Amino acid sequence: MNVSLLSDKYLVRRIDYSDIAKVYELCCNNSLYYQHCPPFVSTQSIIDDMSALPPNKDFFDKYYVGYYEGDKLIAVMDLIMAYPDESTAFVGFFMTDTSVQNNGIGSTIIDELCAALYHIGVSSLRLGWVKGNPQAEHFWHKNRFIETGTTYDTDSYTVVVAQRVL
């Protein structure tokens, strides 16, 4: 998949090791997220996320991407194609820079992502948010994601699985 096709409004490209400091800076400013989803971000956790895969997936299906407005990194997304099934894509992580929050940019990115995925034959987009995180729940509901009824527990929190039909 050509990740530049994920947005008409922003430059989208794969994150590589030279971008880790920018990703770290973006994530550090989102302390509310880490209150609900510990531990707090570190450069090592970013490196780990860049290579993390769900069961039975390989790097061919993983897109750890940044959204740029000019030279400024405004969002980071971890997208897994064909997971948990062939017709579904999965967002493992999505975060916008605090400087662009609450003005529709995150929703625009998600709408463009859904349109691009639909165009290539994906029928639904799935993700999870931490139960009890009102900011995340509100954002994903606003973007037409509906709980699937599935949750799973980690050592620190419960994840609510949600999906949007494209």
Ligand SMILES: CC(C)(COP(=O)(O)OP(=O)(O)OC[C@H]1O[C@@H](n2cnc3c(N)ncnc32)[C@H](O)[C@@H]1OP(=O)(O)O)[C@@H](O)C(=O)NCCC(=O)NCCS
Given for the second form:
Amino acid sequence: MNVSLLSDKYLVRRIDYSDIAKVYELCCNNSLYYQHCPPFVSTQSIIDDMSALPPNKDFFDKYYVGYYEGDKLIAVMDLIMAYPDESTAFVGFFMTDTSVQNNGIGSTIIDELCAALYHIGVSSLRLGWVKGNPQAEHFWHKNRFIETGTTYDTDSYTVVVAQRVL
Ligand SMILES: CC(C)(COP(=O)(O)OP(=O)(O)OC[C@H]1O[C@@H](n2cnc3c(N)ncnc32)[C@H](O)[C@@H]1OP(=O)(O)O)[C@@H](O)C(=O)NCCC(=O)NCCS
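For comparison with the form predicted alone, kindly provide the form predicted together with this ligand.
Time for the whole complex; same chain goes first.
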């Protein structure tokens, strides 16, 4: 997949090692997220996320991308294609820069993503949020994600699985 097709409004490109400092800067201001989903971000956790894969997936289907407005990194997304099944894509991580939040940019990015995925034959988009994170829950509900009924527990929090039919 050509990641530049994921948005008409923003430049989308894969994050590489030279971008880690910018990703860290974007993440570390999102303290509410890390209160619900510890541990707090570190350079190492970003490096780990860049190569993290769900079970039985390989790098071919992983897109760890940045959204740019000019030179400014405004959002980071971890997208896995064909997971958990062939016709579903999965967002493992999505975060916008606090300086641009609550202006509809996150929703625009998700709408554009859904349209681009639909165009290439994906029929649903799935993700999870940490139960009790009001910002994440409100955002995903606003963007038409509906709980599947599945939750899973980690040592520190419960993840609510949700999806949007495209
Ligand atoms: C969730 C996130 C991606 C939204 O990005 P954004 O660019 O602000 O998105 P939008 O402007 O399109 O929408 C934000 C919505 O969240 C709401 N919101 C913001 N903070 C909130 C809070 N603490 N509690 C409840 N709702 C909140 C806003 O009011 C807005 O909804 P509204 O339009 O109905 O008023 C961004 O807040 C973020 O990166 N948060 C940290 C990471 C995260 O939680 N990611 C998703 C978790 S899986």
